[in-house]
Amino acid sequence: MRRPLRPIDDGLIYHVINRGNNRQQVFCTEGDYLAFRRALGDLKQRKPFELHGYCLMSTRIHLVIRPLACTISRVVQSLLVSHTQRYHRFHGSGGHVWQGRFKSPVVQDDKHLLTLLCYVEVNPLRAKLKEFQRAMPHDETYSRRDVLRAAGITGASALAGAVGVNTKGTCAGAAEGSKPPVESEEQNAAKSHGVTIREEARQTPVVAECDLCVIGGSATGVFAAVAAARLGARVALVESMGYFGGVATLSLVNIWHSIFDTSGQRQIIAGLTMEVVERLKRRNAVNTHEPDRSRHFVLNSAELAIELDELVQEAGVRPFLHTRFVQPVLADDRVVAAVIEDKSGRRAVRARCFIDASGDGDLVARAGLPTRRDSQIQPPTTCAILCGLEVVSKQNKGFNLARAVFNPELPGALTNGFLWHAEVPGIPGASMVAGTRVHGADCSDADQLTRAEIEGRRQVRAICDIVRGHFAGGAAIGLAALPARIGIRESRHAECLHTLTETEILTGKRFPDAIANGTYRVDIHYPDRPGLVFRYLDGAEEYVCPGKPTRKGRWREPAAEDPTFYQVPYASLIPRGSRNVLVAGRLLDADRGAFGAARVMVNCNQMGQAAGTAAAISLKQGIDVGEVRPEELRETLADQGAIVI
């Protein structure tokens, strides 16, 4: 039996409904939602239509739409095909995405239209899809509020009353597939914190036009910017805080780990990392701890911040401090500008290439590139500079700060933690203490970040109070400095062309596109139990917990030969579907174990230098970032002083 033809009368408004094939998800990430909205905008230019309302849910779509120059079939088919092609490209899938022929019942009259819009407005809130509120912000082009505002009605409850609909009963005249809202929009919005306001359209001035824009001014971001600038690129560097350095400066974590392989005989890291270390040595602002199983450099964070200022200025990079990245502007599957907000207001930086060194994936997530979060995010830590610990140690034989802080017999003791501390070069008597943990905090979420900052500082005070109140000489303890930002270990990960695995790390796999080398052990801070696990390249494993003997074992049997270092491939910095965006730092694509090793700063530093170098090559040759030849990238890194193996 033939399917009935769709009506083609001019002026009809349709309720378009479609769902995923076999009820599968058609929107898996925030980027999928954003890309669909962009597709709506692009399609409107080619096949004009009026969009009166829409609702995107993980497995289905609702559109209230009126075609203006062609049939509803041509409009919707173009939209669905566009989404299918992007979906397969970004998720590496194939086959059917949509279930088949979409439904498109015609809206019968004004009352039907208003009832339908009432349903579409409330639908995602009824389903309690909070991610919908984040992924689908209203804008000036496609706001579902426009029709309601034109009718002089705000809110689904008021709308329902205006057309005589009882929101707790049946919606009269609802379209096929529509269901009545159970509660008012205001009630649902309040429950999900989904209340919104509408921003008016604005013209955003372009403050800079450059070749490369780096989002995030950690040492990783600085090294990316400097590397590209030294290769002739015009570079802008956007940092939300008042100085560069990220975790090493803002968060006071003043350790850079070893530049040698595990034998201690072969240097595997150089480049900008060692250039900065040598500059700090000239100011007596770094101590070297070699050889040791935990080989490392201890830095003066304040001196490092100033050194990075000089590095940026010497390279001719355009710095933007106290500047928030707001959103990307996209065209033809590329990011073409970054909208920023600073003391001068909202502005924009236009560039041909971008690097996300934000740590939290702010750029890639908002650009619609695929990201993910681990089911168990490693907890952040608030560090602090304390004075007077040496006084307490002298007056209390065998004093151990970690044992004291986690001693359950002492009031206010911390739980589920791990503590270490280091000297501060150039400041006698000062110690950087890292002993706090804020469990269950995803610091890419603003509210959770706020909670983590406050809780971390509370724990710092608790450490001070424990020592002051229970140990001789405790009155000498002084809290000299708090971090400008909590030290974040993990939040979002970009989904890239290659996911680095723990097995690849621990077996020392060599990659033809390797851009970084490291030896730091697999180090996992669990969110739900005290202590942490170390896994080493020689097969050893340790579980270290405050107040308890270290539990030693092996993650594999002894081998005739152990790897002495591991590598990070360039493919782990290229987001899937990206043409001109790279990532660097802890945003790399790695599984839980691999991330526990690769996330430390000496590794992230190398990723930054490599990303900046790759960006410069892609710009010079006019190619996508994924088309950069690994051989050329590695040769150029070596020319810049990096060690390429």
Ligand SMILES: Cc1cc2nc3c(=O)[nH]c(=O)nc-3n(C[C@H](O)[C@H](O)[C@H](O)COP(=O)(O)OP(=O)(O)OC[C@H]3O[C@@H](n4cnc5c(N)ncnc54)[C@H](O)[C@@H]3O)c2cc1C
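What we label the rigid core is the largest C-alpha set whose atoms superpose within 1.5 Å from one form to the other. This structure is a prediction, so every number in the text was calculated from the model and none was measured. Numbering follows the first chain given and starts at 1. First, how it differs from the form predicted in complex with this ligand.
- Core-superposed comparison between the two forms: the CA of His470 stays below a 2 Å shift.
- A movement of the C-alpha atom of Arg283 falling short of 2 angstroms is seen between the two forms when the two forms are aligned on their rigid core.
- Core-superposed comparison between the two forms: CA of Pro408 displaced by less than 2 Å.
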The other form holds:
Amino acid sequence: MRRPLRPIDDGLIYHVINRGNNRQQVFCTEGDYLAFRRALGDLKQRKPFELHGYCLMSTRIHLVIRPLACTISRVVQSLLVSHTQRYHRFHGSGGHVWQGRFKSPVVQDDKHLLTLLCYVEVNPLRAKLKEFQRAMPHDETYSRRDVLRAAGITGASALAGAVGVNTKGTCAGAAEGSKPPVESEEQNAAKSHGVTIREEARQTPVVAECDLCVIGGSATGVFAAVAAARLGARVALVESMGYFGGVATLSLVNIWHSIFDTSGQRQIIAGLTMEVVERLKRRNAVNTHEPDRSRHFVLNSAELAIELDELVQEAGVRPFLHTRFVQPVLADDRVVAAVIEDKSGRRAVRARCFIDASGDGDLVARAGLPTRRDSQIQPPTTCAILCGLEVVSKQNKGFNLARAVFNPELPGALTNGFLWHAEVPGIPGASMVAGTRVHGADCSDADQLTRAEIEGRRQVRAICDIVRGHFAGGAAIGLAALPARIGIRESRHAECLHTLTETEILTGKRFPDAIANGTYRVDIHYPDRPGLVFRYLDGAEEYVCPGKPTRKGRWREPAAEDPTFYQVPYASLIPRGSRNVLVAGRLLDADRGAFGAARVMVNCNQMGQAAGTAAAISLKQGIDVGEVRPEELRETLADQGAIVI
Ligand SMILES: Cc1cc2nc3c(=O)[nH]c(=O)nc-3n(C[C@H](O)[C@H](O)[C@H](O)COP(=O)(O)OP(=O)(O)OC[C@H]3O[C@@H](n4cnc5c(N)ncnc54)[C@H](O)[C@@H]3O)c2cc1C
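Let me have the form predicted in complex with this ligand next, following on from the form predicted on its own.
Now the complete complex, all chains and molecules, led by this one.
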């Protein structure tokens, strides 16, 4: 009987399936896979098509394909014939390679396409991992994305956009147990336009075996490491820069806010934060401005860095400086090692538990734990230490640096910004100035981080030039220091068991698993307009903009009683699906408003201490981090000097 003709070019998408003759292999070597993918790319030039997805297994192929200028038969036959010819040439064989006619059911609708793509993608995974690696290799000639690009579909996001899959790679209908692709690899692949190189597999030496490995050595990470070490854990602390302290040292931000509730009567923060403050006081490296809530402690960042060195060493934590965490090693739903890179090369730290205090969530994102980015990321700021501002103030009555820098009448003035400055304890005449903003920069993206660093420094120079060029005594302005890294306010957030909300913050909600107390106002630096918005626990709201009077209002009506502090729950530090990974610091799970308040350092410090304590408990009891009893965590924190309410 004559076979029905395949439909001609009709805009339809087909799921093409074909097998080896008698279920024999159609791909025997790496070269066979490579040649097939190359043939796909070549054929696209002659017989255009869109390739939405594909997978090559040793005995069969799946293509999700839409021919553009000819029938599906002509496209697929050309491909099969060219593969057969090459196969025989290379393997010295003859006869049928493929079984009879290929199957090509038509895709019915978007939902069908989505389910089909998920099915096709995880097909090799179901077969076995080895097969998966061979079916989806990265090579320098043609990667899968290369073929997609050649077919007119660029990158994962385009594919996702076409069918409504989210770009993190999780999708409805994906096989259970399949991991979402690692986010940064997705981004990189999209940016590299599909061009990749293959790295040799290698044996990585294990440089440390410990109980806990903390990634990121800001005060958050240091406090996590020290808290766990004091409870008996063997701890490694990995920091990409040459000293500890994060934004407080690398980025020169030197203010820690109030440790009292809004009544000013009740102390709500102590623990390692106050331990460090007391140590800095002994070195005259901190000024106390109580009752000024917004600058309770002004620190000398350089002294803080040295104090953190000492704290780490005294606790017996193993420090790794100039060491970047690059990749997790996973086994049985756990992270079992952190691959690091440093001057000695590529090494690994093996641990039973991990804390991601990297701010940007490098560990959680690369481990495939859920993360998200807010649609409006708070902009980063390059701070600087300037000298000579007091000379300018003396010579220009009413001089206001913020008004000068954003004055549109002055050439080179900055726009859409906000500026504050503080003294540097122990250095007369020096000011820490935070007045730049790089809008639209997501600093967890390497290229955007580079751009932000350069643009931030340009703005620092612009600030100096405005004062030098337009004010008497301006020549006295000296640029004394730049930060080692731009100050990053926000990038990724971990998605945790609880998302802290602005309402919970502003109504002072109490949590049974509270691990931190705070009062710092909701403070949002919008990415697209000057100034910032503050919301307070007493219902007040302010819009503060340089050069304009502060606009005051209320976010709610006055109440008989106002909350005097808010809390952060432990559940906001436990990533969903995590068994042995916690987060701390600005990576916590919070909505935009809650993040605007919780992100300040006195809060991050407490999160660090709590995460380290929780990790130590989970290690001692051999339980998952999500199984740590809140009562026990809070009792242990109190024993360690934290204030638990
Ligand atoms: C300009 C600016 C002004 C601010 N003003 C104030 C203020 O006045 N007072 C206040 O309390 N808060 C302020 N904040 C907020 C506060 O400083 C941050 O939210 C807080 O420091 C975040 O702490 P963190 O530990 O989560 O992250 P970070 O301080 O960013 O620390 C992350 C650490 O991890 C390291 N790291 C990152 N990736 C890796 C990796 N792959 N491997 C190894 N190490 C890694 C980094 O080098 C860094 O040391 C400000 C923030 C900015 C940007």
